[in-house]
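As structure tokens, one chain now follows by itself in the form predicted on its own.
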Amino acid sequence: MIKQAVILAAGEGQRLRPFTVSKPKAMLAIAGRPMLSYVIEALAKNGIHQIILVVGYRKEQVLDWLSLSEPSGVEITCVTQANQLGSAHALAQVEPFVNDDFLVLPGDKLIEAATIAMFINDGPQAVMAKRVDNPGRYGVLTTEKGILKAITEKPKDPPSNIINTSVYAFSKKVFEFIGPELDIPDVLNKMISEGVVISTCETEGVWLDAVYPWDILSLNSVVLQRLGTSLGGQVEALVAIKGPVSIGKGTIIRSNSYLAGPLVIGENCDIGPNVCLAAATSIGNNVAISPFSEITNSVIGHDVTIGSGCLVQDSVIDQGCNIRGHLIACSGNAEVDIGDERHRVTVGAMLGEGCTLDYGVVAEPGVILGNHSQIQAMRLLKGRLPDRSLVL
């Protein structure tokens, strides 16, 4: 059985901007925890306690989190990929630290313990595969009787709906094939061409990717479905709680508020009175939400202040935002441009970190507001606004 794993957590995730401008994709918070934490937990639950973590882009965010959270039961060695040239280039950095057969996992996917439980015993060389509805986003596998024949990256006409999850089982032999290759799929195709047999193991477990900003909401919802009730804070009289709700220590839920799970509220928050938080919502630490605000199916980061009378639906509000009050961010159908791609989605607002919104701002569905932007009162937000926008 494999006892060592490499987690690749050096990448940015450009299509997730503005949320990845100041942090790597692996540090995006899902249900109050970085995605990376779920990967580490999945390994530990499967008896893999020796972890080599490859960091690079905004690595100080990962290192700070590790120093504060100290994931229990695992021994983590951090290796820096100074230039993020690709997954194979990242893997090459760990060769001196690998002892025997090992797993490789992405640090920026949502992976649960059951997802990799069978794969651990598959042995090298192997690729974990999964069937998805949108294979054109990923590397698509061509297989024959459980043997990998080729990987085609993001094909316009996918040969199958079986994709590469970027979870691998390798022996040290893989390092012989990296050479000038920058990405692991190219290394695998090279190995196949030279006669190396690579098996595939298909999983039906949880493996989810956040490619675009609104994907954060769907991942958050999946994690919250597994949430249990934990009331660690203070709940005043006449607060209604329905379904699984987790409340962190030091948090106060003031009277006449309504909490509908699945819902997670972090530590040292001040909620209400007369606030409605509905499924599936995550509230970070040190968040203040004033009376008569309603938040549904949204992700609110740490250190956010939400004033009175706000309506927030299907939205992501990153850490450090200050919303003075009466924000309207309703969900609706929107066409959103990400690079040269256009997407039709049902979503509310995506607000980057450190933004200040004065009273009475209305955000059209699909708006993406860059980090540290300032919006004056009674303004209408639409489209995509860059970091440090000033709307007067």
Second form
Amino acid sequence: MIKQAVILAAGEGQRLRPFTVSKPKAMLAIAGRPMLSYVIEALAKNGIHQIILVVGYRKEQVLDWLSLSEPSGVEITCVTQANQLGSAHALAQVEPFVNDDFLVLPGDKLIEAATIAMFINDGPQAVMAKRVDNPGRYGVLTTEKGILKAITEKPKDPPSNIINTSVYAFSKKVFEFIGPELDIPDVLNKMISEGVVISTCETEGVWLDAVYPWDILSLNSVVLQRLGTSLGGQVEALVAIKGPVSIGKGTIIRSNSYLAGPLVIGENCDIGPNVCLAAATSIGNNVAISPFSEITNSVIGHDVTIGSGCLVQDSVIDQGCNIRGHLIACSGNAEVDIGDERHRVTVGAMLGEGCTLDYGVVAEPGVILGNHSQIQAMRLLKGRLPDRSLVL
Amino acid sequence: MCGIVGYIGERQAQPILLNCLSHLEYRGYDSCGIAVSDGAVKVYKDAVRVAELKKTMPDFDGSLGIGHTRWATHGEPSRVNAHPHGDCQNEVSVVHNGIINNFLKLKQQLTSEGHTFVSETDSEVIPHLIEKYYAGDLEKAVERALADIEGSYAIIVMGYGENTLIAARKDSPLVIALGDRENYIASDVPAVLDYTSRVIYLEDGDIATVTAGGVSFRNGGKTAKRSEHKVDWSVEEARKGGYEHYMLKEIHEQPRVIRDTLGDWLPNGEPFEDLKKMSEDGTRTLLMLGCGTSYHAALVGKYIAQEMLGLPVRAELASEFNYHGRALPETLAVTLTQSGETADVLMAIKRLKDVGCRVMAITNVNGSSVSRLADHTIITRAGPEISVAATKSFLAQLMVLYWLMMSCARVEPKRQAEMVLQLRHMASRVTQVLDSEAEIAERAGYLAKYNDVFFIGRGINYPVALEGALKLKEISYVHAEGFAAGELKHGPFALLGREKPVIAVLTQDATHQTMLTSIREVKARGSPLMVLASEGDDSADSLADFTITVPRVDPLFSPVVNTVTLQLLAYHIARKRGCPVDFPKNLAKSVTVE
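Return the form predicted together with the partner chain of this protein as a structure block, the form predicted on its own having already been given.
Whole complex next, starting from this chain.
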């Protein structure tokens, strides 16, 4: 039985900018908790308590979260990967900390306990596989009777729809194969060519990846589907609550608000009166939402204030934004460019952290606004704006 | 958060327990206690730190014992409220970390059944429940007692002359550490690393029976198996949560401190009546007192109070105040002390009380001496601060002052609403400063070679300049001084020159123009110049050798972001100079002598 796990949480996730400018991808909040927390929970529930966490890019964010939340039932050792050269390089950093067979997991994929429950019984060397609809985004596996024959990274013409989940079981032998290779799939291909047998195990469980900013919304929605109701705050008279709604302590929901779950609302928020929150929305801690605002299927970060009369659909608003009022961020079909890729998606607005939007701003579907931007009243936002934009 | 420990073996338990507890003080240190058994249970506890307990306690004979160190957020730390707690017959002794939600109901029921409670704690119901269910088997009694409890707990139980410790956890941390013919139990691994590195992690719902020779587990009424792990990190590493120093860890805790403070106040913050009344009749004066960093908080508080309440305010050093003549004005005094034990502040409070002043205390340690003297005490939400250089406790004091003054403010409702809005963004603005740490560290590299550094500010940022200088001198041993910018020409100018860098705190308020004038004057003397400027303010760019951009906030809140920036600057200068950041020479965390 495997006792140790290595979680790789050093990566940035460049295509998720602006949300990953100040935090690693593993710290993106999904349903009010960082992605990393779900991986740790999945391991603890499967009886794996010794965790080596590789941190690097913006590691303070991970350390601060760890010391604040003290994840229960696990012992976590942090190892720093100073330069994020690749997953195999990250793995090489943990060699002194590994005693025996161990698991390797990505800290920035959404994984549940059931996802890895079968896999951890397989001994090393093994790769966890998953069937997906869009294999071309990932490393695609070529297998024969459950034995791995090759991994092809992001093939144009995928040989199968079975992909590498980046969850592995290794013995200490793997360290002998890490040479100049920077990524684990390259190491696996080398192992195969030198005759090492690597088995594959397909999982039926949840395994989701956020590659682009709008993926945050679909991950959030999946996690919220499993939510139960817990009312920690103060709910005034004439508030309607439908479906599962979780309200943090110190939060006040004022009269005539309508909450249609699944919803997660953090601690110390001040919401309403007359606010409508609809599925599947997550709201961070210390958020204020003023009367007559409607928020649907969105993710709102900590310390955000949303003024009166805002309409927010399928949108992500990162922490510390100051939305003065009458923001229109409707969902719609959009073409969004990420690097040199063009995507057609149905989405609202994606606002980076610390932005100030004065009254009456209209954001076109698919807008990506950089962190700490300032937008004057009555402006129309479209396309992609860099960090610290000033729209006057 | 509290810390608990247990020992069972062949050695004397008392010194081992005290040592383990001292490693858990980062979880809290307002009171502590231990119980040792040699067949009969002996308990010693008090509202003091572990080192103090060690000095005063008698030697208990016994190789079986438990201990607890407490950080009270509700209910006063006192000898009776300190753990361990016992039952009516003092046959069983319990330490507990966690919160029992249904304790009132349980306490009522147990009282009606004839049990006598001596403390105000929720924890005391546990030993009484065990007493109620004990029928010759301690483990069974604990299991039965825990079934009645709703809430979170990590507990260690000993009693009835049994040579075992019973440990259990639910939603609070607990580990068992294995030695050679001896075993340990603790809230966290660092407590036991002096003795062993072999640990077993308990899972939620586990009940462990620990003897000197072994451990067995039950969960949900069935026997369970738990595997052993080897720990290969050091005590210091573990407690610093991945950071090189406590100071840096504590700087990074500040967004949490801000959110916690606001969490206490924002939903239903009641104005402080004494202050409210004063701001309404507006005739009397407010006195603010502190020493060191707390004095700087008092100075910031003076500016906030003047702006929000329109009151005449005096801010004074407590250590100087005590030598003022007899004529104390009739006034309300707000006193600030992180530890609650600062001798000069305590003395000042006694003098003020003698002449009939109302005294409010703002402190980080619940139940400290200051809270027993003051008429009203507000506990800041910094949590235990280990680093000698105060960082998060200063910010926590500022947050309390902002809220205190705002809740009694005499300003337009629109301005008030805008202030509350800004406070909600404050944690994120501080996070933004922390995110620019690499840039600040680079600037620190440039400053590290100088042996004299001056800080200047005006208005509400004058105390920030003082605090920036204090941080730098106390941890990096650099000669650093803070000045009100307008005072430069009354003397300090004589000191300026190419080897004397100046750090100017520039804010976009009424002081902006005159501050720029001071900056020009400094530049003319050839001093290397670094300017802290709000985002979007490029007015000093052409003058400064370096600028550090801080997030734009309302000028009234600018001390928050500016202070955090200067904390990071001081930290990185000290680090580059190779100084022992957390424990500077000649300094103590709290000054309990005059």
